[in-house]
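Just the one chain here, laid out as C-alpha cells, in the form predicted alone.
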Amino acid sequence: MLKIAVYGKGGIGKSTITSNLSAAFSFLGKKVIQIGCDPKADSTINLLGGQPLLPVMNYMREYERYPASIAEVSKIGYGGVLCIETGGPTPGLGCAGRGIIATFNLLEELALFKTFEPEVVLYDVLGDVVCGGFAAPIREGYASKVLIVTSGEKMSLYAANNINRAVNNFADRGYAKVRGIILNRRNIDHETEKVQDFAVKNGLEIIGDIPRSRDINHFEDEGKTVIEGNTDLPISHKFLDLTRMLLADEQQRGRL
C-alpha cells in the first residue's frame, strides 16, 4: 500500500495538489482513499463535485455519538476515491490536532484499511505547525512517504522547512521519510532559483513542478479536479507523471 501524507503552508495548494493525486491514481486504476486532516475539512471537496463533506468531528458533536460505520462519515468521489474529512472543534474551543488523532484513533476502531482495502491513501494536512495531531500521519506510521508542497515565497519556504525538520526528527524511529518537493508555482522572482536553493540545502528532490493553471481554477469552479475535467491537458499530464513516478518507486520496493 502506497501511503503519502501532503504537507504544506495553510494556502499553498496543498488540498488542490492532493485531490488531484487522488483522481490521477484513480485514473490509473487505482483504488484510493483521502483524509483531509485540515480543519477547514475542504479537502476532497474537488472530489466530490463541489460538495462539501460532513466530517468527522463534526458527525460526533450534531448526532453525539460515535459514527457507527465508514459510510457514515464518507463519501464516494470522482473514480470511486473515498473522501474522508476529520474536521476539527468548535472554533475558539479546543484543539483540530487532537481532533485528528481521535479521528486517527476511530478509523482503526471502524477497521477502515481492512473494510475498503485501499492500494493508495493520501493524507492532506496542514503544516503550518507540525506538532500534536498534525504530526500523527509522519509518527503514527500511517504514512510512509512525505511531500512538502511550497511555492518560492519565503513563508512558504519557511513552513516547508520547519516541516522537513519535524520529520527528521522521527528518522530513527522508522516513520515516514521525506520524498520530494512539490513546487507549485506563484511566478513570483527567481522561484525557481529559491526552491532549488532550499532543495539543496535540505538534501531534497524536487520531484513534481505545478505551473500556475487557469485550467485548475476552472474546473475547481465546476467542483472537479482538472483529472475529471480533461486528462489530455498539460497541467494533467503533471499530475499524472508524478503519481506514475510515485507508483514505480513502490513497485521498485515490492510494495505494489
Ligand SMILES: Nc1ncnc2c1ncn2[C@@H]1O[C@H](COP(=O)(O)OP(=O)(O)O)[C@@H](O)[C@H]1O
Second form
2 protein chains.
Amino acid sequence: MLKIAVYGKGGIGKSTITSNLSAAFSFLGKKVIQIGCDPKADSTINLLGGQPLLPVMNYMREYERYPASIAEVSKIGYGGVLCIETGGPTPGLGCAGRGIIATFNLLEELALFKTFEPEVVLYDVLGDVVCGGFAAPIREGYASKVLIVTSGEKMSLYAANNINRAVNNFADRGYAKVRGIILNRRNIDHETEKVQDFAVKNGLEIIGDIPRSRDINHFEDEGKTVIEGNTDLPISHKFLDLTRMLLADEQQRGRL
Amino acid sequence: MLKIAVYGKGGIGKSTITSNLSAAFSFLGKKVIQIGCDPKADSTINLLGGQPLLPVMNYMREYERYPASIAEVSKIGYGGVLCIETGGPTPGLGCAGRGIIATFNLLEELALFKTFEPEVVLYDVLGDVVCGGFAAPIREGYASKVLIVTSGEKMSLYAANNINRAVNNFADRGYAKVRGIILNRRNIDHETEKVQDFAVKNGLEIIGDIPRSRDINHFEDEGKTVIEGNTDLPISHKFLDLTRMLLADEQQRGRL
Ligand SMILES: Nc1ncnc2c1ncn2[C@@H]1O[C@H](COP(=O)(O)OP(=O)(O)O)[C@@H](O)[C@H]1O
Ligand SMILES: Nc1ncnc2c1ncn2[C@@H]1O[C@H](COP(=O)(O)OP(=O)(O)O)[C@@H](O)[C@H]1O
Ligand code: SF4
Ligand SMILES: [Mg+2]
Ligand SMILES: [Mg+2]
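Beyond the form predicted alone, can we have the form predicted together with this ligand?
Next comes the full complex, and the chain you just saw is listed first.
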C-alpha cells in the first residue's frame, strides 16, 4: 500500500496537488483513498463535483457520537476515489488537529483499510504548525512518505523547513520520511533558485515542478481536477508522470 | 493599559504591522512592550536593528529552566520598546503554542507589567490555527482588543474568519474583542471589495489600510521599521494615524 502525506503551508496548493494525484492514480487503475486533514475540509471537493462532504468532526458535533459506518462520513468521487474529510474543532476551542486524531481512531475502529483494500492512501495535511493531530499522519504508521508542497515564497519555504525538521525529529522511530518537494509555482523572482537552494541545503529532491496553470483554475470552477477535465493537457501529464514516478519508487523499495 | 493582540495568517504582515505600531506608539511618547507569539520568533527584529533576540523557549531548551530575570530574554529596542519573543517547541514535538504559555507564566512570575509599567502592550500572534497557546492572548485578560491583519486573498480571509470566530466563541467570558481589520494590501484583483465584503458580513470595521510599500522593504533591509527610518513618509503617517486612533479609542472607553 502506497501511503503518502502531502504537507505544506496553508493555501500553497496541497489540496490541488493531492486531489489531482488521487485522480491520476485512479486513472492509472489504482484503488485510492484521499483523507483531507485540514480544518478547511475542502481537500476532496474537486473529486466530488464541487460538492463538499460532511467532515467527521461536523458529524460528531451534530450527532454527538462516532459514525456507525464509514459511509456516513465518506463519498466515492471521481474514478472511484474514496473521499474523507476530518474537519476541525470549533475555532479557539480545543486542539486544531483533533479532527485528525478522532478520524484516525474511527478509521481503525471501522477497519476501513481492511474493508476497502486501497492501493494508495493520500493524506492532505495542513503544514503551518506540525503538532498535535497535524503530526499524526507522520507518526504511527499512517504515511510512509511525506511530500512537501512549496513555492519560492519565503513564508512557504519557512513552513517547508518546519515540516522537514518535524519529520526528521521522528527519524529514529521508523516513521514517515520526506520523499521530496513539489514545487508549485507562484512565479516570483528567482523561484527555481530559491527552491533549489532550500532543497540542496536540506538534502531533498524536487520531484515535481507544477507551473501556475489556468487549466487548474478553469476545471476547479467546474468542481473538477485537470485529470477529470482533460488528461491530454500538459498539466495533466505533470500529475500522471508524478504518480508513475511514485509507483515506480514504491515498487523499487519493495524489491529491497 | 492598552493591550492589543495582532492576529493573521502566517506571512500576511503581522510583524511588519505590529513592530511599526510599537515604534509609532513609542514615537508618540508611550511606554511599549512587544511580545512576539509566533514560533518564527522574528516579530521584533526590526526594532532591534535586524538582530533577533533569544526566544524564551530557546532559553529554556538551552538552560533547562526558566530565566531568573526578564533581562535574560528581552531587549530594549528602538524608542525604548521592550522586546520579547516566545519562540516555539521543537517542530513536531509538543503543542506549537507552548512557547506562548510558558512565556506568559514567566511574565507573571517575574511581574513584568508591575515592574516595567507599560502603557501599551502588543502581542503579535500566529493566526493560522487559533488553539492552545495561540488562543492564550485572547483569553485570561492578556489582550483586550484583537486586530486582524488580512489581504484580499482567499486564504488570508479564511484565516481572518477563523480568528474572528475563535474570539466570538469566547464572547461570554469577558475576553478580548475584535476591534477591527487592518487591510495589508497584496494588490490582487478587487482587493478592497473582497475585504469590505468580509468586514460587512462579520460586522467588523476596517480600521487600517496599508498599501504595499517599497519603503517598508527598504527599511526592513536595514533592520528598521519605517517609523525609525523616516516618520515623514506617507506609510509612516498611516501607522501614526492608526496608533492615534487606537489611543483615542481607549480614552473614549475609559470615560464610559
Ligand atoms: N499550480 C497552480 N496554478 C494555478 N492555481 C493554483 C495552482 N495551485 C493551486 N492553485 C490555486 O490556489 C488555491 C489554493 O490552493 P489549495 O490547493 O486549496 O491550497 P491548500 O490546500 O494548500 O490550502 C486554489 O484556488 C487553487 O486553484
Ligand atoms: N505593506 C507591505 N508592503 C510591502 N511589504 C510588506 C508589507 N507587509 C508585509 N510585507 C513584507 O512581507 C513579509 C512578511 O511580513 P511579516 O510581517 O513578517 O509577516 P507575518 O509576521 O504575518 O508572518 C515581510 O518581508 C515584509 O517586509
Ligand atoms: S498541538 Fe498544535 S493544533 Fe493542538 S492545540 Fe497545540 S498548537 Fe493547536
Ligand atoms: Mg487544502
Ligand atoms: Mg511575524
